[in-house]
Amino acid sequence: MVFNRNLKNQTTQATQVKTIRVVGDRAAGKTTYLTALACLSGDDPDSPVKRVVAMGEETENLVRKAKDCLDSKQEISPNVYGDGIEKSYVFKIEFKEKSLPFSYPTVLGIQCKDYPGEFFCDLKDKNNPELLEKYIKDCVEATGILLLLDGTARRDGYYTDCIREFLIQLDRSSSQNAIPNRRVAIALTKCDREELWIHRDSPRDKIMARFQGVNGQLQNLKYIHVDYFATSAFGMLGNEYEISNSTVERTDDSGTRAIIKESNSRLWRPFGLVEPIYWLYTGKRY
């Protein structure tokens, strides 16, 4: 684990904390993503990340419970709809010396909210209007949006309808909001699967091919800047012959449900978790 109790209550004036909302369908991997992010360590020599510090009791509780699920090879429980508005998870991400270009920030402070997948569904179906409005208002106030798409899903029409309504609401609100050129990071999840791993360096092309309708919704946005990323919370095992660090429990058109094979930090190599957050925070890619 990456907890450092000497640091958990400290704040650094030089590090600005920016707010990010994690949005996506049910079982897209949102909570697993945040858990993997919190468990990043400096054991991977190829990663620029030195460590990630979970800040505050609520964040530590989230990660502790989720890590217990990972260690016992169980699926991580989803959030309850309505709770995500109140729960914020705060992380400090520190980078190794000389791992980033000169003048790039080497410490990020982020405050995340993990939206339940039911919010994503309600965008299309217009259910729970009062709760939906509450989530939208909360989302508009964030610095950036991380939109996770299960790269193994075949739900282009459904995703398109949900994302269309989400972007309409966000774009409309952003025109009157103090945040110009709001950033939305579109990230394919579960890229440890073979059919996605081979496209990890070209996520935009894969998104355009797999989710053609979604891609159409991402064009001609006046107040939103979009970029594309590939991620895997479980990552790969091995060096010369890499294999997925996940065991598939179920797969169908709605996507893939899987559990981790190896949660030992010396072997566990999550992929692409920090890149979208860094871009949302700075507008730069490293």
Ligand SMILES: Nc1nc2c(ncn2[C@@H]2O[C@H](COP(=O)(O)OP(=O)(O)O)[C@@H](O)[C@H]2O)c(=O)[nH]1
Contents of the next structure:
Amino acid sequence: MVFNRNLKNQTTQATQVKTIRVVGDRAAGKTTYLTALACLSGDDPDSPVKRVVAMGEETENLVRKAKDCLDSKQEISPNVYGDGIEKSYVFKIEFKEKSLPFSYPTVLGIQCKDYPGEFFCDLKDKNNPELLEKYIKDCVEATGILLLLDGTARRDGYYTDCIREFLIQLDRSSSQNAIPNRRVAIALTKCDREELWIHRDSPRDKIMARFQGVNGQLQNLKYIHVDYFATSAFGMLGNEYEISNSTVERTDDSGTRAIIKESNSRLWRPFGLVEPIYWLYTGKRY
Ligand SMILES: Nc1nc2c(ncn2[C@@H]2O[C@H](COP(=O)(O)OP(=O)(O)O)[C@@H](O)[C@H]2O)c(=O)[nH]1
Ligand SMILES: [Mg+2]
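Same protein, different form: I have the form predicted on its own, so give me the form predicted together with this ligand.
Zooming out: every chain and molecule, the one shown earlier first.
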């Protein structure tokens, strides 16, 4: 698939659009992640990303509404369960010239869906079988899955069961012929928080240690590849002594609710947002 005719004026026709589903528990940070992605500034000299363009009305609306919430220091409202399958958000991600190794793609087109978190819980609890089946089927059709986990949540056993069930179902519903290189990126969100910031360079170890039950399961998967990432939609403030760009509103076993401190693009520096998408799209890390 390439960008369709409505979007043709905004990009080259040759950019292939790949589909990605963003899944995770309620309040894992899915909508904030997509918003931060759309607002990503190309000013960071250390980042290869030149710009991200939110394409089409639906994407622009999502981003505008969510950005208004961030600017007025409010949380973004959750999605309604059952929604999320029909709505797609399209982004074009461009990279700076010569910032990536030769032969690496420098423009990506992705079409995302922002699933409601109830889907994630239902995997374990086996509630709403019809909806669950619909979501799994929809995931099977995607090129890549971005599974977001709030690393500050204290529900390791529960999450392990959900992740394991998700990967088993996805693997079972996939076949070699469908999408041969299906990838699942597991990303810890909110890595601006102190307890996660120290693990930002070793998300695999952190995730494996926390969700031990998933490890064994991964060896048995036939059709999917998994990799690990650390992300923060809010990022850090300051240079020498970096502090989280968030004010915690509430924190308990289900994770952290927080408000961004600075949403001004000069100060707001999210991190790790594009890496998992790049890997899902290309199979390469940069
Ligand atoms: N500290 C911090 N909090 C975040 C981050 N991303 C999201 N949050 C907070 O996590 C909560 C849930 O975020 P939201 O995007 O609505 O989660 P969703 O239900 O998965 O879409 C909200 O309080 C957000 O402000 C982040 O990168 N850092
Ligand atoms: Mg949401």
